[in-house]
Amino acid sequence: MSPNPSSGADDAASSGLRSPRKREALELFRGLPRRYDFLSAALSFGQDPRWRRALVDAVAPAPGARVLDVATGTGMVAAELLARGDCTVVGVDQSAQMLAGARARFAGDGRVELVEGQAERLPFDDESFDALTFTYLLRYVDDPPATLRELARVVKPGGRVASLEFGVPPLPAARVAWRFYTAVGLPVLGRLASREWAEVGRFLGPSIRGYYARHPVQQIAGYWREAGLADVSVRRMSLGGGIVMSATKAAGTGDARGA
């Protein structure tokens, strides 16, 4: 994730870490990297890898593209991007522990650069990437619209942006099953894996519900458009348990910071 953040970015990072939401996210992911890939797939009944593949489909980087993967974690989306085509990837994550997993995955692979940093203040110039992906990010930031403006800032006009987030199924029967699994099944299965995953199991359901109570899906799509992203697509997968959103950076958007 290897340009070093500027002093301004360092100040922003320090400020961000004082946010309870940011501190909670860092603490939550501290003990997860060792079996993150396997357990995220297992606890989603194999849907998480499928959603990540759909995310990469939505970006479809061209040969030679430079792609920024924000909230890269252990590098699962970055690996999928590399598997799809002749591109290079810069992965950014605020968790040193998760990045350690990504560094182990990509050891010796010159196509990947990993940078520790925060989505709210990216250490990159305007319009420096051909495409951008981010995964399970906006629930952990204090200002989703401002974060989306910052993400859009570093993408070239015409570049693709895509995200993956958990969703709440809209159909009543599926929503009841989802609520039961997130309230009962996920905490129990997480407890079988480890103390850290038990905490994730307790956290996820309330976190996802709370996020959409504050930011309904169509409102989030509006944040994308306000950030200068056009033709916003919302794809609900697995009865709505996963949501892939994608768009194209509009021409003439310019520097979106502070807009």
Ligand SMILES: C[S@@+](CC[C@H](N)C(=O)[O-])C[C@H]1O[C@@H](n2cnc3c(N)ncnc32)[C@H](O)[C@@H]1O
The other form holds:
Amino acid sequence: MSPNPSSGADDAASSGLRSPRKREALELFRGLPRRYDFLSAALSFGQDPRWRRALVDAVAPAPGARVLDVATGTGMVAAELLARGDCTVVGVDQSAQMLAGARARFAGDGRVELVEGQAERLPFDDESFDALTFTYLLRYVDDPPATLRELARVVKPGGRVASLEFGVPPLPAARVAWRFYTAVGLPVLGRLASREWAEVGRFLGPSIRGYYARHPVQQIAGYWREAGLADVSVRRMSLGGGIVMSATKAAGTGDARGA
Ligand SMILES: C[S@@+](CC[C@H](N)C(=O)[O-])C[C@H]1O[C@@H](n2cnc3c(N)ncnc32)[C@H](O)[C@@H]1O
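Same protein, the form predicted in complex with this ligand this time rather than the form predicted alone?
Below, the chain from earlier opens the complete complex, with every other chain and molecule after it.
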């Protein structure tokens, strides 16, 4: 059962129990919603909308499916899901400010429900969604394997799960270009946009590098399997600058290790 089905907003986000990583995530996204859609595409050289489309392809919601989009932010993935299929979407995010952007986007659209909450403790029952998406989430949580188990918990057996995250290009030449862009280009472009985006420009490169130093891609695929997600696929896009991962919730909950 859900650990806290009645509470949408979470206690940790509103109490003094936040970890430094969570505080940083809450602070970072406070000032971003206004120009988020345009700037997130611009800062990824227009690649990021393409990655989101690949994410939705990987889930391919069936007509009538109920999909949970975790870390929904201003709702860009949720919008892509709705554009693609006859489904309904529940979007969850811990940032009230980012959710306000989503609320403006979906005002009057009965197919979308928006909930303030944490990926680490989803306010939903076990196996209550047909599919689940999450985008740029695991870099912001303290315990990615535990968060993945929590995400998998709410998906029905046989349901699809897909994620999008930035990557570090594996080929040496591309990696040098990526290092230069994230160390110099992103901070400069961020400064040109606004004070809040300047912070994002400085933050992103070290955040992405640090994440994969702590959790190499193949290890992350292992977390998915340990969470009961089978047939894990890792798709590197744009020379590895974006990574779409997807899998299917194994039947008969519990352990899909070795799947
Ligand atoms: C880079 S944005 C991505 C938003 C959206 N999915 C997209 O594709 O544009 C990351 C989002 O994750 C949210 N987030 C970070 N950690 C979270 C957590 N533990 N639980 C819920 N949301 C979280 C942030 O508030 C932010 O809105």
